[in-house]
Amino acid sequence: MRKNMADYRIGILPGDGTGREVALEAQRILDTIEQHTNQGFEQTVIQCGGQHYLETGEEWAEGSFDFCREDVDALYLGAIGYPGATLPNGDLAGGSVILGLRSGLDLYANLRPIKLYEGVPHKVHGKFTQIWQPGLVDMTILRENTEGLYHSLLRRSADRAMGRPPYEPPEMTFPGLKGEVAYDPRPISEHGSERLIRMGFEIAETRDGAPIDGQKRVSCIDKSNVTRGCQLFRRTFDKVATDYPGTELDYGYIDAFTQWLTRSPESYDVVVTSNMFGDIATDLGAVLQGGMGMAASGNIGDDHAFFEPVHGSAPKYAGMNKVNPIASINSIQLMMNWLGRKNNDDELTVIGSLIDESVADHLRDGKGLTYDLGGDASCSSVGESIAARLATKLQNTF
């Protein structure tokens, strides 16, 4: 069990635009934990991303990938992406940070909790309303993170981050097509699918089941009626499921799932799916929890992990102190839970629960909301409010 005698080493990558602002609120939460518990966090800030590339000609300093791989216990990333910041090959400047870490550290599971807090409205038809009820939206989607349609880009980014020659997929021909043809292979492997799916079943073991009936349920979402990669994904799902006889199995095609997700989210507990399908479906799922400003995520492998808010860098709002920091704060919650499990540190998992409670308390009365939730609170004031609530809870607990 790691305690303050050997601090947890946290790499902070603020990134671009408003990512730099919400990163400060993530650090505020880490500082609050350190001030009111025996936990210690050694934070190292690594400047990176598109803005950094435009300013310096490099996506991040040489040796940054090695540092992230060898010298930290967990990573936090604010956001990547900046107007006009592209590499000579057309890739996003900063891609070797986010995509290079995912591929290079083999972070095969993208963890996306979708939970609606009391007091959070949704913006539908231009108006803030309350369609889905708190307590009936509480699921976890696991998206495969290293294969599928993004495989070539992920490999290129990892090669760039690690100083290797860039990967390019093999040449292919497509009979019947004319003119210029661009393509991206979509490789899905049994190994990659199995480890992602198994993590989904393990997570289901720790949850209270789907809100509608309390049944532990894992849903396999694919397009196995038409694509070979998805047929392999589903066969692998069925094989893994035999090890978890107490968990109910559910199946859906991605096109139908997007309807069911918004019509009856209370039926879902844990969802497993492939890379691009998960990318799209989880952004849709964010609507259920109040928008991208509420959506936290973890990129998790067997040995490494980094955590990030799902939203982009929103450069037009940079420097205005108005974006929602809750996705960033809840990403630190996920980090505490992961570090706690990995290091058998029960105190960290308790702290993760207290962060969740602090966010819930802040949101419950419907005050102190940022613009995306219909309010006018500032980014920093929301961060300060949640940190103050957390400090009180930590003092009363430890």
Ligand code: IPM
Second form
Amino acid sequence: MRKNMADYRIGILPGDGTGREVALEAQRILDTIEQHTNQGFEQTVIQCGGQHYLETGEEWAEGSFDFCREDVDALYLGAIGYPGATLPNGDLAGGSVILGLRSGLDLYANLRPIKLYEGVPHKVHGKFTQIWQPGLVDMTILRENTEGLYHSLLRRSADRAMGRPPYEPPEMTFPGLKGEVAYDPRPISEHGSERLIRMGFEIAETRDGAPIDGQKRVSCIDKSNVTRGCQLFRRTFDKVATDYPGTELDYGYIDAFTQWLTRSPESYDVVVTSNMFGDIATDLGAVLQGGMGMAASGNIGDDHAFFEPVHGSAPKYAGMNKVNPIASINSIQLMMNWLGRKNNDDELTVIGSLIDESVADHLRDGKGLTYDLGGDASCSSVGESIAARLATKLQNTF
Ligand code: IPM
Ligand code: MG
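Switch from the form predicted on its own to the form predicted together with 3-isopropylmalic acid (IPM) and give that structure.
After this comes the whole thing, all chains and molecules, with the earlier chain placed first.
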């Protein structure tokens, strides 16, 4: 048990729209842990985002990036993006936060687990369809998070967050094209690929393999029949893989992968892919776990990390206490796992598992589901129910 140790410092970035509501449920989980264990969380809330930009003229208060880099142990982010919130240069307002932190803190891996809990209908037919069998959908997609098609925008956003002159990619000419041309270079580096892919293999070591056969498997998803960046990514995959002889290697092109992901999700264990492909594939993957309301993520580097629900700010539901808080709550689960590993604090890892069990119990019970899962429960009532279950488990464990 930690005693007389400084609390973990957690930065809370609620962001836009319903991000502000689900952030409260993330905080409720942190409060619950604090009440029932020796763990302490010093929470600092930083208002930010596109909506904040429209309200105040700035994406976040000056000094916020430095605070996130220097003065926290982990960050939580609600959601970024608001209708009409665009910067004068056309970039996403709020980008300093989500993209500035990804690039500026070198958070090179976007960890996106996709797991279908018992009691949750998947969304493949757009209806509520029950297909749950133990472990039918249980994989982790690792999306490269600092380069690829996002590279220029990431750099510009980080430059803005750090008060540096904005990066612009070099002028290029494109033979055969007429009229105005806009382009985003897609650089992929060996270093950026290697560290992401290595993390994928390391994660596979900690998992029980793919649901279909229990085989540890890492899938390299790219478009190496077409792009040079993907050819480098795949070559790097093969090089890293030689360090993990017990892991099965799997390859797919992103277009074919979208079919296989929906047709046979049970064959996937860990998937590594580049930035934009991962952005797209994880929204598709969320359909297999009951929708975006269930999709949690971690943006992870060697020294820093922030955790966020994958869903956006859903402005049309803002202020209605209606959206599903489970993606947000499970992002705290990922935060506990990361903090636990980083600080050799096994208690946090146990707490992470207890959050998972609390969510699973709530969903198995089937009462109190939000609209996206076919119920009419409120965001806060789901948060309260999961927090109450967690409190009991923490009391019984610590
Ligand atoms: C995500 C989001 C972001 C992205 C947006 C909000 C910039 O879609 O985290 O997946 O494109 O990465
Ligand atoms: Mg996305």
